[in-house]
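For reference, the chain that follows is the form predicted on its own, supplied as structure tokens.
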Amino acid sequence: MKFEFRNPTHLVFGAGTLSKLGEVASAHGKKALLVTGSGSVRRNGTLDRALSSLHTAGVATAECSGVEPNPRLSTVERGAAIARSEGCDVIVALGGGSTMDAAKVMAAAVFYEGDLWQMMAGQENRILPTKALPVVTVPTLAATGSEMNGGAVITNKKTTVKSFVSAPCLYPKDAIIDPELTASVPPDQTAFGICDLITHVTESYFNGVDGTPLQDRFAEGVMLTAMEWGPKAIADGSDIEARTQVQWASVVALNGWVQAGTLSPYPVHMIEHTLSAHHDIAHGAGLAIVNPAWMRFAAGTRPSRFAQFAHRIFGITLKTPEDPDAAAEGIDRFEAFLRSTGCPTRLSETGIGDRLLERYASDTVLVAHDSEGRLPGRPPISKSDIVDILRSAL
């Protein structure tokens, strides 16, 4: 393996740490743009607690609320305009992955010249952002891991394309991770978040380069932890120990530790991004549908890896290191786990039919493709392969 790794985000983790928000944010500025989502943080009192901490520390605030579950470019533009007009010098993202993603791009948009969509993957003459306001993330959902990485996913509703940007300037300066803030998350959204965090590590586990035994164990540890504690968090939202373990798994799943050295693409995420761009379904719900379907497609290309997954995650006995029956059973049991948490595992469960399968495939490779126009992965995936994968998930 050859790789470089750096994560500059300062992490403050543990129940009750929301109280530190003002202290942390005040190190970066005097006026914060507080970015929130659909309103749950206002209803459950989290917003008031955040504002109290900020104001006590002498940090004034302006607000940008209403970030969508699949954040839109227009919302990013709106937030950046508020930050400029209000003279904000720090951004606080209080919400789920969509809120954090939008906030990070808002922070860069304040300084970005030209069309913001030009920073996104899939654009000709792409120009990445190089400067951003400092961002403090405060996740209220265990799912995306956006609180401690330099990536963001944004939807352009004018073109129905969902794309991503990753740049060093987008790393949050601080992440305050208080598992108590996730206690009010309903069971379905908790389940979708668990699927999302697991998929972050299955992407590198199945698509990464060979010869990464330590990263394999990291990935397996995240999966096993999420599968042990996730159902407990779903069953009892007030189980703070379960919420804590799932929250930490979410952070580790995408802060770069698991992926270091794997050089992995993210084909399952790319396919799902297209679905949620067109239909606005929850990202984790879409992943629960796409991931098992993709795994069945890819298993024959790397049978030993899928057999290893079956053995190490589900304890299935292997007849050979490449046991195809064990690999298939492992995928079936993984899909059954997702279903047991309340996640959909078929497109029809979300109201998506087969009318636009070709369009989904074309939009997916528009954002990410190799020199032959295929979606990167192991194996590389043609547009017809994407159609077949989605058709198998109908």
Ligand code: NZQ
The other form holds:
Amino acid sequence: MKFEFRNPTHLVFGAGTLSKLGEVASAHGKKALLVTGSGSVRRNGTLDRALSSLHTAGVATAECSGVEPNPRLSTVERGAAIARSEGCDVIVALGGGSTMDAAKVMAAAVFYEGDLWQMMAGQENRILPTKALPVVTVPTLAATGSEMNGGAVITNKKTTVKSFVSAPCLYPKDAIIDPELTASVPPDQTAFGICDLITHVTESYFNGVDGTPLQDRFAEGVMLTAMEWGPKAIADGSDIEARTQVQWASVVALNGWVQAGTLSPYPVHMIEHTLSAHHDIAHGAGLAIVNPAWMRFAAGTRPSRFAQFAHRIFGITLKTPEDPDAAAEGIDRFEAFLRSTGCPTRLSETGIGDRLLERYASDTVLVAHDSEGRLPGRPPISKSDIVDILRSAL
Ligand code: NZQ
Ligand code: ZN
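Next up, can you give the form predicted together with 5,6-dihydroxy-NADP (NZQ) of this protein, since the form predicted on its own came first?
After this comes the whole thing, all chains and molecules, with the earlier chain placed first.
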């Protein structure tokens, strides 16, 4: 193993911590752009509490509401224009991953010269952002880990491509993570978030380099914690203990710690992003369909790793370290878990048919590919492999 690790985000975690927002944000300036989604924070009172905390601390606010799920480039441009014209010093993202991602790119857009899409993966002559306004994230949904990482995922509706940017300047300065804010998340979105956070660690578990035993254990810890506490949060959204454990798992799953040293690509994510770009489905729902299908495809090339997953996550007895039947059973059990939470596991459940399979495959490798045009992962996969994986999930 050889790697460097740095995560500069200051974390404030625990029920009731929303009240610290004003104090935390005031360290970055006198005026905040408050970025929110399509209305949940207005309806459940979180917005008023956030505004009150900011104003009490002497932080004036401008607002950019209406960030849609799978946030659009045009929304980022709109928010950046407000931040500029209002002279904001800091951006506060109050919402799910979509709101946080849009807010991070708005923060960079304030200083970025030229077309914002040039910062996204898959662009020739890509120019990463190097400067951004300070961002404070306040997640209201446990899922993406965006609150404590330097990544953002944006959709260009003109081209129907969803791509990502990751840069040191995009790390939030602070993350205020108050699990009480997630109590109003409905069961389906709660389940999608659980699938998302589990998939963040299965990506590196199955696609990372060999020889990372501690990272394996971290990943397994995240999966087991999410599978224990997730169903409780789905069954009773007001169970703050369950919400707390799920949210901590979602932070750890993608703040870089589990992935350190694994050098892992994210093939399941890359395929899913194409589906949500075309069909606007929830990211976690798309992952619940793609991940088991991808696992069945990949298991044959790395049976011992999938057997380890079966044994350590589901307690399945292995006849040999590479036991293919156990590996297959582990994947079946994982898929059954996702179904038990209410996630879809077939494309047809989301209304997606086979008409655009080739297009999804082309769009996916547009964003990430190796020198032979394949989607990186273990194994690297060709466009026709992607079509086969998706066809198996119809
Ligand atoms: O928009 P509002 O009205 O807030 O409603 C949202 C939205 O409809 C709702 N919601 C959020 N908090 C709520 C709530 N409803 C009730 N009570 C609350 N407390 O949930 C719906 C989904 O919100 P969204 O932000 O879209 O979900 P999520 O957090 O799953 O974010 C998904 C986006 O993040 C990207 C995905 O691709 C997708 O675009 N990702 C970002 C990553 C990152 N930056 O690191 C990594 C991920 O793998 C992912 O790709
Ligand atoms: Zn994800």
